[in-house]
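In structure tokens, the next block holds one chain alone, the form predicted alone.
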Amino acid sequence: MKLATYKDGSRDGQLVVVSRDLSTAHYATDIANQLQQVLDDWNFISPQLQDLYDALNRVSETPSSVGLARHAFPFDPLQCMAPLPRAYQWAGSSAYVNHLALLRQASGLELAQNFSTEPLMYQGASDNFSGPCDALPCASEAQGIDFEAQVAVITGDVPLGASPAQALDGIRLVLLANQLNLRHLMATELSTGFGFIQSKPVAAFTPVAVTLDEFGYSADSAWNKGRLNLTLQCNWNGRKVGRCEAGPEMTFHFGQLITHLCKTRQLRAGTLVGSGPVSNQDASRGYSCIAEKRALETIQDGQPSTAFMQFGDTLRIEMKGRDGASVFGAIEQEIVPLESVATKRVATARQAGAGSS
């Protein structure tokens, strides 16, 4: 099933169960209003939301059809917030060895002998994530921007030591995301051994999360042994700059990611967790975040020659399924300056005074 967070003006929305062609949508209220609390009791919520699903894609497929979707309407990415538009956690990752390998050779470094054997991982903040086409305002262009266009899950809880095994049992829904990157900051809060505050500030994610059966459950599917094998499209500036394989060189799969977690902590149902950047040994396939373009330029010839993003860019992030059509819907967004939406908030105030007035 797919689901997805409209807009309603709280911090959480509510939720939609979104068709499986992503044509039409329903309100899911009469089962729950916010995702949070299908994944606070999933056993007992999950299967109502399966049955409106099923309905809703006869509705799709046979618009003539009644029923429990009779209230079924257009589904409009626009108007979504992420899925879990904030969460308990969110636990970003560098399970692509060759996307760490890359960035070590430019910078002149080794590769960590334990790199290939115990995934590095970072706190990320989870209070306000974007939403799948929502701008995205940053202070300054000299901060270096940069997207991280990735895969993630959504867990439910997962216990204190959990195995890989009991980890991939965890997994409720998967989806796409885009981990804002300031490059720039990024080596000043490294040096200070406390990892990054300022230059992740804040994640956007593809309209609608998935559950694990739409990918079927034979011995090729697309998710398989937690990893999803499909092509990451990432567009910039409307041209095609990456078409990396996901699944075949995750070094860590995402049962082994949060696996990490667990060594330490239990995981509530609402945790996020990321793949981090698609990398591909083939430089053919592009690059899912500038810096891996940056680095292979190093490289090759002594110095980058492709800049950051800078505001007015846009960014365009997909996955599509082995039929053709799109699995999540697409992270599209703009790179704005942080004035910009200040002004904007101060005129949608005073509309709002002149409206009451």
Second form
Number of protein chains: 2
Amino acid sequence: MKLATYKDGSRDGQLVVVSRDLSTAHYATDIANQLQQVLDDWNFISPQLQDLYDALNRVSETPSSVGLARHAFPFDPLQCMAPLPRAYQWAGSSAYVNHLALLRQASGLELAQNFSTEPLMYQGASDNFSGPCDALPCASEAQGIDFEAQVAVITGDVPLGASPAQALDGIRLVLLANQLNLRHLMATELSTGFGFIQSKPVAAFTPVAVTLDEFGYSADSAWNKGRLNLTLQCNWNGRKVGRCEAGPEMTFHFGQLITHLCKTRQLRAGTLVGSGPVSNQDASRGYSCIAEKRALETIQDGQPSTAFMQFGDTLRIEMKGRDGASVFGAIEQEIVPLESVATKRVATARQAGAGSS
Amino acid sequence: MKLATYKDGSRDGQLVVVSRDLSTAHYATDIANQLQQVLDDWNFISPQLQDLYDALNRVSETPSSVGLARHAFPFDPLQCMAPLPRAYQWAGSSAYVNHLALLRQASGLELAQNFSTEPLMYQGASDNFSGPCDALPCASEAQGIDFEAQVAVITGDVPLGASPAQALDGIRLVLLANQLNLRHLMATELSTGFGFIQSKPVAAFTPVAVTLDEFGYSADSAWNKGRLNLTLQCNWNGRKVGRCEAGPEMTFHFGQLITHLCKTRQLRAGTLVGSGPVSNQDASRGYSCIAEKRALETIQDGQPSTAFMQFGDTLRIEMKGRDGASVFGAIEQEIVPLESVATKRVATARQAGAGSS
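Alright, leaving the form predicted alone aside, put up the form predicted together with a further copy of the same chain.
So here's everything in the complex, that chain up top.
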């Protein structure tokens, strides 16, 4: 099934069930108001959502059928917050070692000895995720604004010390993410050893998160043993910049990432784990973050020629299923100057004031 | 006012208001069920809690008075979860530069050039906090089990780019924390630059969190401009090991820590910020984490003589006000082997099974 969260002015939004083809939606109000509630009590609540999802798909295919889905409406990604608008945990990774190797080589750094056995992971900010079509306000273009298109999963409870196989059982939903990066703030933070506080300010997510059964259970299913074997499409200012395969070159699959994360502690329901930028050795497939393109340029030409993002730049991140249809909907974001957000807020307040006077 | 969260079998527990002297408590049920709700809507909800708190203090002082607090009961820290049992953000710091300097010196490392102008902070795990009297299960004594006794604050919303003065306005509650550390896993994680995933598995908090007005508003108040001028008491296996002053040597006050955290992003309500281990230059005041004691020994004798914690070790962290009374209640924890928790869980399940058969 496919789940989304609609904006309603609250911090957590309203849970909606979305039809497989992303055409129609239905509030899940009588079942659960927020996705976190569903994750907290998955075995009890998710079958009820599944019934609504099945009814909704019938409406979407045969508009005369109604059943449970009597208040279906056209699905609009513009109304979406992140499926989990705020979460108790967001752990990012660098699971495609090709990406890591290129960035280190370009910086003249060696890979750690255990780079292929121990995944690199960081604890990310999760108090304020960005919706799929929300603008990304940045203070300055000089900070080196970059995206990181990736696959992410949302887990249920995972016990301390879970094996990769057990960890895979803990995965409830899959979605795509865009981790905003401020590259010029990163070297200082890496040098502290303490991780990223300012250089990875916010992550955005696709309109819908999807349960694993959507991908089927055969040996050649798109979701297979913790890897999603589909192509990640990445457009920057309307130009195709990335068509990377997310599956085969994911050095650490999601089960392994989660095992690394829960080695000394249990994980609670609603934990988000990101793969890090999808990266392929075949450079003709493009890139899922600008830093990787610049690393390639540096290795080839001695210096990067592609600039980081500027205000007004747009981004589109999407993944098509084997039927050619969008699986998660698209992340479509614009980089905007921080002041414009503040100005807009003042203008809106003035308008509201004028209206009421 | 003083707020706590009682265990009720749910993930978030039940909000209770606790009297100033920590003797009595009252469920806040008619006002709010969880602390996060209060933080989400502080200006509307907190005055109602204040009324209940005032009534409760009258009951506690004059047992015949009742008023709003008609269902008061004796406060029991054993029933407490962390005031926020799970949170959307936990950012730890190393705000006492003395601590940092000693650890680096003992490791033969130099301090970063900006160590006195840029605070060291990390994004910590916040999906599963430990209650004040909960056991701390650890997989192995060989991981270098250590505590970190510290002061922490809980914020409301803080805008991107807030100044230290604005950041101080965003602080809603103060409490104490114990960050569990697995020291022998730390060097590897520091070397990645990506921060702590396995070596800081869980944080625990005092029974109550306290609003700033409890400390008064005079020029010599205990809470003054982002620093808490009281003594942090730290007992390990019943021995006094730390009596450090939390105020004067806090290199970066909480306003400065929050400013560092919100430089490139806004912070949402319910963000927890920790000071890192309280540390004084006067070594006779003892220590708030074993690593610092070991660093001192290494500097003096060439090697550490104090071992890290073992299973069965106990810890007590508390702070007294100027009236000699406990401000937050005490963190009282025991280090237990992970297997004992699993065994106890099986035993409890068996008992429950036997009871129902």
